[in-house]
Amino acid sequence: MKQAIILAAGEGNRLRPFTAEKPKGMLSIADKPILQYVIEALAQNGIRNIVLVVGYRREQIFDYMGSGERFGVEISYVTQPNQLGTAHALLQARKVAGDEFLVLSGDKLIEASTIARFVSVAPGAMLLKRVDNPSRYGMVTVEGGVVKGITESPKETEGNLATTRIYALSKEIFDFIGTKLVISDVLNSMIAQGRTLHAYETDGIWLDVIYPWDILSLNGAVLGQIKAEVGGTTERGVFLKGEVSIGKDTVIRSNSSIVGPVIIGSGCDIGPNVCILPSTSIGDNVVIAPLSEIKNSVVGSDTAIGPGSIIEDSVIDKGCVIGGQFTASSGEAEVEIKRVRYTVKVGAMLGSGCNLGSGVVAQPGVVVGNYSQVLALKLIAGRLPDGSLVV
């Protein structure tokens, strides 16, 4: 295989306030957006020909890919309008599909090793995962090596084989979309007439964020594979332990402590006396003021945290401002999306741009919409929708 094609068009409306602004592709996990570890996967795989279909925010793609450059690869673009389906998405890259191809989703977070034997394989062929619960990803059927169906969000699930929708293809497969929108349905209707897709596992790292909270255990995924590196300074009294990463040109101020895996970005000002937990990701151009602890939680770039905040198991878009005092614990709490209950154990998750005055607390599984602001001393709760106020 010499060209990949992925599908980065899409939204991701559950993981709303999170993409209200981004596409899903271009989430943060670990300091990094996912679409770019595909990307770098392919690449250490000597796949360097690759086609990005964006639509919803492609600006933003386009911006942080650029020609590809600087992650050792050549991408071309084209656009959906509409996010019709993967089909249809696919659809759009016929005119610059070679004649066969990779096809992968820019929203699934892998790893090199994840595609590694899968980028020689030949056209035809689809690579499967085992997990606990196929249904949340769509259920496979495979027969000596064979794919016989593609069920998308089976209601019973039969085996714990999950299509990763990571496909090996030739361009025969845009004669078989038609008006089909879900690449599984087009393949479904390839094997119904004759045609064999071959089935290869993973046991690589292939993760999805489906809901808000996925983010955390994406995070602490990506983040058991971090390196220790220095780039900034640590004052006297600093307490560094395990695999930390800090960027250039990051200060964290005297008897701080951080406890690893974590990774600061650049740019950015700790403490005095800050605590930093494991599995925490802390963006570029941070500010977190003096007795704060923050535990197994993501935090965007440009945000600035108050003194004396603790914050545990929970996401903090970019450009924040939270005064000190703040309180967002985990537990145990009933989230709603898209009308439908979860049962979830998390602290607080909040939009870009909101702005928190001193001594705010927030429930377990508060959700809070981007560009909202609420007043000291208050009590948050439930879900806040973008531009709320809370006085």
Contents of the next structure:
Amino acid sequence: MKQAIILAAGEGNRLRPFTAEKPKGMLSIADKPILQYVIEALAQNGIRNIVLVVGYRREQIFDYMGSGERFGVEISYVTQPNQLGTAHALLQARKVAGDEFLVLSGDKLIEASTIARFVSVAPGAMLLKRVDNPSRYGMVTVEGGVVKGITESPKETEGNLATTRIYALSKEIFDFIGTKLVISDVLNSMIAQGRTLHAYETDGIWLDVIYPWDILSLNGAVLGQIKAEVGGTTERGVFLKGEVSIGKDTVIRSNSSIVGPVIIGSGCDIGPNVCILPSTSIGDNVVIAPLSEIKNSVVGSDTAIGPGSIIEDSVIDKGCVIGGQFTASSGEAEVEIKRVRYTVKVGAMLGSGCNLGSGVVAQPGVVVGNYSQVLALKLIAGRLPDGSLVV
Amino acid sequence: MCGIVGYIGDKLAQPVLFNCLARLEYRGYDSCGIALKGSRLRVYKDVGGVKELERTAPLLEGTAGIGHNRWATHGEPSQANAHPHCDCSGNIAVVHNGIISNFQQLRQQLTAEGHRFASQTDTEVIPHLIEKYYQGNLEAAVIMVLGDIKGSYAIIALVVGEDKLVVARKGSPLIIGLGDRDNLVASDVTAVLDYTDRVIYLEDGDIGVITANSVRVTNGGTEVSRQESRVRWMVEDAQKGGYEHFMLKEIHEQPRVIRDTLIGWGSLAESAVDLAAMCREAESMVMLACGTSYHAALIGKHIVEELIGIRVRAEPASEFNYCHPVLAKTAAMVITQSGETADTLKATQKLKAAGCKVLAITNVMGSSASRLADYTVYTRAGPEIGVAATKSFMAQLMVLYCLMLSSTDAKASRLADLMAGVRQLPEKAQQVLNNESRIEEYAHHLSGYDNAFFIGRGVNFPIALEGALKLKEISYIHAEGYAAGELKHGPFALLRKETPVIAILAHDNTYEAMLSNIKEVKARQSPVIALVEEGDKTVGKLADYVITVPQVAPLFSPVVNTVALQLLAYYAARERGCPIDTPRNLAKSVTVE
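Given the form predicted alone above, I would also like to look at the protein as it appears in the form predicted in complex with the partner chain.
Zooming out: every chain and molecule, the one shown earlier first.
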């Protein structure tokens, strides 16, 4: 295979507020967008001709990926104006598609080894992965290495092989799309008409984000693989243990303690006396004031966290200003997403551009919409829509 | 203002020259041309852009050649006036950027000696002079010619029979790109990035002799060694990556530009020390710049006066050159994106001559401004291709904020708020971009008018100027920026239903006065588009349209307002079908006075 078509037009609206302003593939995991993991995996397997099907907030993908030069690939863009489905998205790429190509999702995190063998198979194949909770995925029935059918989010389990939504296809697929909107339907109809779709399994990383707290588990999984690399400045008395990666122009001030796996971006100002515990990702241009503790959390770029804060199992998006003594401790919480309630162990989930006064306490499971404002000393809980003002 | 390129090596020169020229289109694009040296010299040139020329040009053989993008100064854009220019024999070809001030006199003299001129350009005297002095050594002839000509120049010359390019620089930019089996010359680093990241910046007075595998530079008759630099810009930066226009791409890059400035804040600390030293000895400061950079200087005046507490005068560099300023105990700051703006360079020389310490803010490493100034701060905007300045302006603002926040002795409580607020600016700018589709709607209304006013007060008065400049330069809608209080002293006569007014508000001490101004304007029937922060309850009742921007400290309001006005101008221009990246009569950096 020489060409890959990546579907990156979707929003992933169960992930709000984190996707309210960006495509799902641009969600940052360990300081890199998911889409970048996909592109890097392809580049490492020698696939440099990449077509990105973009739609929702496509400018953010343009701004970050550009022409692909930075990742050693050549990117061309195709727009899917309305996100009707994966097959419809693929159809938009018909004009630029070669005779055979890989199709991947831009919002499932993979690594080079995930697709290392699959990139050289003949067209008419699908990559599968064994999973624990089939109801979240498209499940595949396989006989003798050949796919018999795909069932989306089955109620009853019939095996544990899920589709990774990575396919090796020839341009014949375009003739089968017709008015079908979803690739699984197209493939089922191809199988029904006697086409053969080979099944391949992978044991490499393949991770999907569906709910906001999935960001934490993905972050943990990826951080498990990072290597220590210290740029920037660490002042006297800084204690680093385990795999800790620190970007250039970052200052870690005295007596701070960082236990890896932890990744910290560029241009941050952290400490003195700050404690960062596994598995935490911190973006670029972040300030963490003295005497704060952050554990198993994700902090986006351009965020400032006031002194004496405690943040556990939490996701704080870009550009937040948080006053001192912020408490977001972890606990069992019921979180409602699209009228379904889930019980998870989680801290706070803050959208981008929020301003919190000092002394705010967040109940476990609180979801704060983008650009919200919370005055000092407030207790926040439940789900706050974008632009909320808590007085 | 023109772009010149040269190539000598083992490849066919023509495609290389066209590629380099395409990257220099921002320097001029009314006509262009190439000259290739095979067994004889072949020239192909015409009116129009590089793409058109590339399409119509026959394949000219040769592994050495020169090329030129023209922006007319002497003589209209025409095929005859396009470069390269040749001598009478057609064996010598020259491309030139700059102005030969004594060309009339030289031309008369050469005509009397029997030389025949084909164009009205100042440049054409150079190949004829070379012909006059040429005795088998191009370098020797060029040295003689440089003795005769006055003015500014970057020149590349070639002659049939010698496998080399001879280059010279005085007052116009010129760099050499070092390849493995070839070498390149160009006005600007961007041109050669597809082929090499190793470059040499030439100095004024340098003469270079370049072959496929050697570069020799002399200055004043002695050989000099000029340091080789590695360019950190990626070529990707110079491409459109998904967007329809460079301008929109560059508007969208601003959150990253802001973040990059903040990430590099640590490295600005040294400059802040220099600045503090400058200010300690000074009682006042002058800030000089041209065009959009001048608007950055006007905002700089507010920032410096508020955070440093020193008296500041901000002036267009072009005016400063004709006044008689009192410069005792004065620190100076000059701002130029390209570092080559002629007026700003001239003002810098004047400042230096008066004994002022000068700090230059520029986007281009090794540019003339950085070499003239005592201290240089580089903005981190990357190359800017759209002629209308967007991200470079933002980078200038951010440098001013960071420098002054590092040097201020403002009260600790206020400073802490500003420090947290400045970190948030990338996200705030992103938030304005997220509102793009709404701004596009307002731009649609605006595009139907032929005249518009932009009004603001305080730190947003320069933003009114900048908003008007953006609109007029790319959409060709006549727009004027006014201090809101000045509108009633004359321009009121122009207000009517067909004259929209864009009012820029901030929640600072100017807010109430701006509300009165909006009422005054409404009373004259003009439609009002107001720019105001989210959550404002009053302005919506007064204005016809309201564009909201995120809340920031008033000192930072220029950042969010600028992004909104850039989008407004961009979409108005797109609606009107204007050539946004290459507006008529404009070039990216203006290297003539």
